[in-house]
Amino acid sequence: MQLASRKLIDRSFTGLSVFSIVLVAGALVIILTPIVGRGMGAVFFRGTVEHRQVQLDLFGHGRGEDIAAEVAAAEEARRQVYVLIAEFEQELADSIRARRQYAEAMEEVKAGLRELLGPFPGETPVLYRERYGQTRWDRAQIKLQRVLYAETYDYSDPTQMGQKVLTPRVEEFAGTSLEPLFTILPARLEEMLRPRPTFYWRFFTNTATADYSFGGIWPDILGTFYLTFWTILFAVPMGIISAIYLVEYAREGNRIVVLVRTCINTLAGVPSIVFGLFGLAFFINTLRVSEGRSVLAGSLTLALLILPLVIRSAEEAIRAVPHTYKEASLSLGAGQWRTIVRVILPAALPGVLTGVVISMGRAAGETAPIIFTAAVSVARPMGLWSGLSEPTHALPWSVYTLCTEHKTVDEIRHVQYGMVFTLVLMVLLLNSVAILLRARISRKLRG
């Protein structure tokens, strides 16, 4: 082979590896960008007057007089719409021909208006979701299009899927007294909804209505916190003790140590869903730690899941403590146990903490083990101790249910993004703590 070819291979090999690294980083950026970008949208958005009304009615936030004044101004702007509707309905009632032609389209317009601006004056729907108009300006824009355009599907070409056809309602209602509505509505929508840049930090601390159409995600954050707390409480002592035994007491090559190591590796490789099944079969159906799903059963299951992680990281941290510490302590007459508790563990503490923090992130984000053991979509609010035997909300599970099983998936995209964002943020914060801790340790070891 010629030298030029060898050089070319060398260069392209370098290029390929750098390209792979760039690809990995790019994948991270591609995945995080929509989650962070649109997740922020759950907190920063242009909130309409309906948003402030909801905050006041359901959660008691905001100043009553201000909001009442705003609502009055908005109603003033909306009145024209309702007058037009009422007039046209009168027309329809009078003429059978008009009724036959427009009644169906009229119902669609009214339904669209209800979604956009909330119920018509005098109506009080049962569902919370229907009691208010659009709380977010971006959603309001979409709903406005639903009012302005009729959506039909064209199936004339049998080889293709149905094509969406949008026809402006202005043409549909041309010549009727309702025609002005379709110019007034887009022109004056801002006055009717009064959007304003909103920093809705209460997204994290508000409870939500049952279908998450209004409010925040506090119950889910709290549930995730409880699960993580108990998981860490169960797993960490066990993990540290195992690590101490493996490093300080056991002789390498001992049969028992080999067995324990094999089991830890096996445990680390067990798929998370199998942990969930095991939790169901063992903690709930056999031990009966609770009736049905509970925080206790869930966190015990999660504790088993993160146990190998805790043991490995603690073991590594304890091994990293210089031998001289131990020798100095032993030569001063301290016993083995005292040496471990007073000398080795304090020195290994930052490393152990790093592992604990990373396992916390893992426990908070796992979904599969808690599907059968802890998480539900509808749960009572509860306390740290009293909720131990109750099922709970949990962020990962709610993300799943909201984006697959919810009735109006598209309406609450912002809540889903907000939830994923919160979950990712929690995990990333925990991991950055771990990275910082590790940086401190390596600085310390370097002197």
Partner chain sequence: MEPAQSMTSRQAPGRRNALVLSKRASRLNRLAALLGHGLLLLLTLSSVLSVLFIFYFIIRDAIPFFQLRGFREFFAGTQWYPSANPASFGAFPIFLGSMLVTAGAVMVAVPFGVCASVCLSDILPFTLRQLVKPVIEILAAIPSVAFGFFALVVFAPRLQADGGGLLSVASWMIGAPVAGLTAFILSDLLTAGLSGTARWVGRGLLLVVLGALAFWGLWAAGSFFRSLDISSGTNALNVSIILGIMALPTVISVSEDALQAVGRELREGAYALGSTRAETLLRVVMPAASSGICAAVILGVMRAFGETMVVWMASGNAAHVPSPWYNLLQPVRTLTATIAGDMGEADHVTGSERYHVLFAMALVLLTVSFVFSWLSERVVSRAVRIRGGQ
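Moving from the form predicted in complex with the partner chain to the form predicted on its own:
Since only the chain itself is given, any partners or molecules it might have are not part of what comes next.
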């Protein structure tokens, strides 16, 4: 091949490599930007007096005197709203015609006000999320629009789907004693909710209520960490020992060894949901490592999931160690096992840690295997050792359930993004620790 042709090919491959790196970086930016932006919204937002009241009532955070003064001022600003509602309800009670005309619309207005400002005076709802108004100013703006406008759909064009039409409620209640409400509410909403910039760092340390309406995600963070920790603890030793056997002891071409390698390669491509079903059938129903879902069962299942990756990465790292290292050790009188432990493994450790880093990220983010073996929607924070036989929260599972099964999914959208952001941050943190450890070991090996 001519020199000019080789240079052209080299430049082409260099350009493709640079393009690939830019493409991957751009994809990461596109994916991570909304996650980071909206995820930070769970921590940085304009919190209303309802948020501060929730923090005091449910978690004991904040100064009671200051919050009581704010609540009193907010209630005073809301008093006129409740007076208008009471006067209009009295008119409905006195007139059958007015009751027939306005009763349904009035119930919609009252339902919207309950969501916006909380229960009316004298009401005590059973559910926690109904005992308070909007805790976030952005959500309060959305609820305000639902009070001010009635939603209807126009189906006049049969060739298109129904078009949403917003009709001002003030037109519907024009001429009644309730008409001033639709002017007072938007004008004095800030006085009624008293929003202010909030840094809610306790989102990472508080325990959430059962429906995640209030509180934080500490049990989910803790459960994810425990599952990842025990998974790595189970998978890494087994993976390294298997890799040592395949590289140093197994005979090439042996039928059993070929079968084992085939099984390892096959397991690497098995869908994760299959591992979840296997963990339920084997670890819980057959071995009975726990009475039901537990951290132990989930960790063992995840360990099997990442085991092929750990074996392959460890095997390649061991093969990459120069053969002269082994020859020098054996020539000095060291046995094979001592050579492996004292010479080959330390030299292969940076490569092994690379596989561990990748496996760690996958174990932390898997949802399907823990659906059947470990995760539940309601659990309590637990200890590292005492919680092995108990089910747990986990960030991937909680994100899935909140997005698909929660009744008020739009109300807690910030929690979902906050969980995703925390999971990404947690994986990056765990990977960073492993990468720093790998770099330190590599420097020691280089002397």
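Since the structure is predicted, the reported quantities are computational estimates derived from the model, not experimental observations. Numbering follows the first chain given and starts at 1. Throughout, rigid core stands for the largest set of C-alpha atoms superposing within 1.5 Å between the two forms.
Peer 1: Can a Cα shift of no less than 2 Å be assigned to Arg114 between the two forms, given superposition on the rigid core?
Peer 2: No, Arg114 moves less than 2 Å.
Peer 1: Taking the rigid core as reference, does Arg99 move its C-alpha 2 Å or further between the two forms?
Peer 2: After core superposition, the C-alpha of Arg99 moves less than 2 Å between the two forms.
Peer 1: Quick one: core overlaid, is Leu430 moving 2 Å or more at the Cα between the two forms?
Peer 2: Leu430: C-alpha displaced by 2 Å or more between the two forms.
Peer 1: With the core fitted, just quote the Cα shift at Phe19 between the two forms, in angstrom to one decimal.
Peer 2: On core superposition, this C-alpha lies 5.6 Å from its counterpart.
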